[in-house]
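We begin with a single chain expressed as C-alpha cells, specifically the form predicted on its own.
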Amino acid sequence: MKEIITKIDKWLDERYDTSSLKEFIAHKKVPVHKHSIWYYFGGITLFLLTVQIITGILLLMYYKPGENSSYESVRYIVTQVHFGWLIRSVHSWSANLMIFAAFLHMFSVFFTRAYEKPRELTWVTGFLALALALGFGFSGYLLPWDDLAFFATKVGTEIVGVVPVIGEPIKFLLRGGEDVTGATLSRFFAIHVAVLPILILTLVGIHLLFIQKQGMHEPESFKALPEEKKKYISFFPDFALRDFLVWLVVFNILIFLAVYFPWKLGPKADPFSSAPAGIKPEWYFLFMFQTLKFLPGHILFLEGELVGILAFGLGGLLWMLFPFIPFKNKPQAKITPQALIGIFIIVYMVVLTILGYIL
C-alpha cells in the first residue's frame, strides 16, 4: 500500500510540481492555547455545510417544484423512497445546527478579537457566508409548500416590503406577483438550489483562502509568551485528525436528531384558510420578530415596524464593519467596550428568542 502512494505521489509531482503544496501542509502549524477549542468550530460549520450539499443532492432527486407538485414530492420522499425521511430531516437539522455553529464561530471569533488586522477581510466573508446561510433557511423554508412554510413566507415577505423605496420591488421580486403563489415557489427554488450555493461557496472558499494564507489567530496572551513556551502542534495530520474526531461525534448528535425527532411535514398549504395560530419564524429570525412585536405601532413620524427593520439593517452592517471602527482602549481595563458590545448583542439575542418561544 505504501509503495503504491508513493508511486502515484511521484506521478502527480512529476507532472503538477507538488512540492510546494507539501511544503505548505508540513510546516503549517496550529497553535495550543486556553482558548483552541474555539478553533473547532469553523471546522464543524464546514463539515455541515457540506451535509447540506450532500442531502439536498439527494432529495433534489426526487423533488419536483410546483404549487401542484413540491408538496406530493415531498411526502413521496419521506414516506415512499428508502431513508428518504431520514435524509430530509439531516438536511434540515443540519441547516440549524449549521447556522448555530456559525453563530458560536462568528462570536469566538469576535472575542478573542481575531478580526482585528490584518484579518478584518477574513470577518468580512465570513459575516457575508452568515447571511447567505439564514437565506437559505429562509428561502428552504418554502420548499415543501406546507400551510405553516406558505404563511410563514407570506409574514416574511410582507416584512420586507416595509422597507421604503426597495422594498416593494424586492417583494414583488421574491413573490413573482402581488401575493405568495407557485411563481414565489419557483423562485424560491431557484434562489436555493442555484444562487445561494454559487453565492456561499465563492465566499467561502475566499474566507479558507484568507485563513489559509494568514494562518490561525494567535491570542494577545499567546503571542505575550516566551517562545520556548509557546506550544504548537502540525495542521496535518495531528489538527485535522482532531477535526475530524469533532466531525463525528457532531454527525452522532445529528443523527441521533433526526432519528428520534423527524422533520415534520405539515398539511399542504392552502391560501385561502386562515394563517395557523401562534404562526413563528425560525429560531434563528426569532429575536428580530419578537423585537419587531413589540414596537410601538408609530415611533415619532415613521411606522414601529419600519424603524425595526431599519435599526437591524444598520445594526447589521456595523457589525460587519466592526474591525474597521476605531476604539480607544485603556490599557488596564478588565472589559473593552468591544466585549461589553458583544455581550450585550448575545443577552439580547437569547433573551428576545426565549421571549419569542414563550409569548
Second form
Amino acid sequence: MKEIITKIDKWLDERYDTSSLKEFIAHKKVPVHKHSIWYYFGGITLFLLTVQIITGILLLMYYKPGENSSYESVRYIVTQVHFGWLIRSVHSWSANLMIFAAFLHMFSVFFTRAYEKPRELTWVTGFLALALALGFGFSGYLLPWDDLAFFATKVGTEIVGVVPVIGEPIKFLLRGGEDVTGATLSRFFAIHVAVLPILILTLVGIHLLFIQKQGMHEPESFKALPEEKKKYISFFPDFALRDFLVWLVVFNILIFLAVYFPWKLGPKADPFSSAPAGIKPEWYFLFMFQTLKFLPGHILFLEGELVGILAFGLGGLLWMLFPFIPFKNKPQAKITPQALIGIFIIVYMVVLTILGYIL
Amino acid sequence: MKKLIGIITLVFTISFAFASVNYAATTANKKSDTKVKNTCLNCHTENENLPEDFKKYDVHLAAGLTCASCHGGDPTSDDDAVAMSKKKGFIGVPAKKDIPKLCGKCHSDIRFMRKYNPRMETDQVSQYFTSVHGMQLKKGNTDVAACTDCHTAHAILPPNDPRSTVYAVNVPQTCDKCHGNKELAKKYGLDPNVYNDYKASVHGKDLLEKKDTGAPACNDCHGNHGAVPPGVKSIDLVCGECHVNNMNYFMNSKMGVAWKELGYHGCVECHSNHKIIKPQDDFVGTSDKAFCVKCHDEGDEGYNVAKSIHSSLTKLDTLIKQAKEKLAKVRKFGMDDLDISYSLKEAHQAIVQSRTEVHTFDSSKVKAKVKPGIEAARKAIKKADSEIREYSFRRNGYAAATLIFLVFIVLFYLKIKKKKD
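Please could you give me the other form, the form predicted together with its partner chain, since above is the form predicted on its own?
Starting with the chain above, the whole complex follows.
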C-alpha cells in the first residue's frame, strides 16, 4: 500500500512539482491554548456543509419541483425510496446544525477578536457565507410544499414587502407574482440548488484561502507567552485527526436526531385554507420575527415593522463591517465595549428566541 | 326654424322640471312611509312601562310596523285618549284565545307577507289549529301554547337568528318552558322529563353541546305549528326523514311487515324516542343488552339471525379497533400512516354500511357488507405491522452505526494519544 502511494506521489511530483504544497502542509501549525476548542467549530460547519451537499444531491435524484409534484415527491422519498427518510431527515437536521455551528463559530471568532487586522476580510466572507446559509434555510423550507412551508414563506416574503420602494418589487421577484404559487416554488428551487451553492462555495473557498494564507489566529493571551511556552501541533496529521474525531461525533449525533426525531412532513399546502395556528419561522429567524411582533404599529411617523426591518438591516451591515469600526479600548478595563456588544447581542437573540417559542 | 327650436327646448325644460318635482314628491312619500309615527312607543318609553319582553330588535318594529299594528289605536296622535280610543280600533292586550287570529291577520295574508318575506309560508295559523295546542285553545284551554308563548310577543326574531327563542338550538328550551312544568305535566298525563331525556340523547348532544343545527330539535319530529305527537303509522316515517336507508331496509324487512301488523312503533322499540343513545352493536344479538332476546328465544330463527349479525359486526369492529391502536403507534413513531388511514377509512365505511344493513334483519346481507371491511382492516393491520417493524429496524440500524462510529472514534483517539506520547 505504502509503495503504491509513493509511486502515485512520485508520478504527481514529476508533473506538477508538489514539493511546495507538501512543505506548506508539513509546516502548517495550530496553536494549543485554553480557547483551542473554538477552532473546531469552523471545521464542523464545513463538515455539515459537505453533508448538505451530498444529501442534497441524493434528494435531487427524486425530488420533482412543482405545485403538483413537490409534496408528492418528498412523500415518495420518505415512504418509498430506500433510506429516503434518512437522507431527508439528515438533510433537514444537518441544515439546522450547520447554522447553529456557524453561529457558534462566528461568536467564538468575535469574542477571541480573531476578526481584527489582518483578518477583516475573513470575517466579512464568513458573515456573508452565514447570510447565504440562512438563505438556504429560507428557500429550502418551501420545497416540501406542505402547509407550514407554504404559510411560513408567505409570512416571510410578506415581511420583505414592507421595505419602502424596493420591498414590493423584491417581494414580487421572490414570489414570481403577487402571491406564493408554483412560480415561487420553481424559483426557490433554482435559488436553493443552483444560485446559493455557487455563491456559498465561492465564499467558503475564499474564506478558507484567507485562513490558509494567514494561518490560525492566536489570542492575545497566547501571543503574550514567551516563545518557549507556546505550544503548537501540526495541522496534518495531528489537528486533522482531532477534526475527524469531532466530525464522527457530530455525524453520530446527526444520525441520532434523524432516526429518533424524523423531520415532519405536514399536510400538502392548500392556498385556500387558513394558516395553521401559531405559525412560526425556523428558530434562526425567530428572534427577528418576535421583535417585529413586539414592535408597536407606529414608531414616530414610520410603520413599526418597517423600523424593525431597517434596524435589522442596519445591524447586520454594522456587524459585517465590525472589524472596520475603530474602538478606543482602555488597557485597564476588565471588559471591552466589543465584548459588551457581543454579550448584548447573544442575550437579545436567546431571550427573543425563547419568547418566540413560549408566547 | 330658430323659433321651433326655442319652443321644443321650452317644452322639454318644463317637462323635465315637472318630472323632477314629481319624482322628489314620490321619493319623499316613500321615505316617510318607512318612518311611521309611533307615539305609543314614545310615551311608553318615557313612562317606563314598556312590555316586560320588549326588545328594540323585534322583527316587526325593525320592519316599520307600530304597536298599533297589533294593538290597534292611532299611533300618530299625541293625545293618549285619541291614540288608545276604541273608535280607532284599540284592543289593548289581546286575549290568549284571540292571539293566533291576530297574528294570522298578517301572517295568513299572502299578499301582505310578500312585501316583507316573499318565501314565508302563510298557513301557520291553519296548521296551528290542527295541532293539540290549537285544538285545545279553540276549546278555551289557555294552558296550551299560542304564538306568543313560543315566539314571544315583543322580542320576535326570525328562526335563523341565534337570539330567537325558536332558533334550532333554543327550541328544546322553549318547548320545555311548558313541557317541563311538573304541574301541567301531571294535569295532562305527560312526562315532564322529556327535555332531560332529549339532552342526553345523540340528537340533544349534537344540537345543544356541539351547536350542530343539522341535528333535530323537537319541531323537526313533532312539526312546528301543527305540533302533534307522532302516531303509530308515522313514527318510522318521521325518523326516516333523515335515516332514509334504515327506514327503507326496515320497512321492506320481514320484521318491518310483521311489526306493522302487530301495531309496533318501529324505531322506538329499540332506539327509544327522546333518550336516543348512540346505537351499539350489542343492541342486536343474544346478550342481555340485546333487544332481540326480548321476543326471540334460543333456538328460533330470529335468535340465530341475531347471533350471526352480532358476530359479524363484532368481528369487524374488533379488527378496526386493533388497526386504530396500531395506527396510533405508527403515528407516535412518526412513520408513514397514509395507506393505513386509507384502508381504515374503507373499513369504517363498511362498518357504517353494515350497521345500517342490520335493519334488513338478514344475516347474509350484513355478512356481505362486513366482508370488504374485514379485508380493509386486515390490510391496515398488516401495513401498520410492517411500519412498526421498519421503526425497530431503523433503531437497530442506528445502534449498529453507532457501534461502528464508536470503533472509529476509539481508533482516532488512540492514534492521537499515541502521537501525543
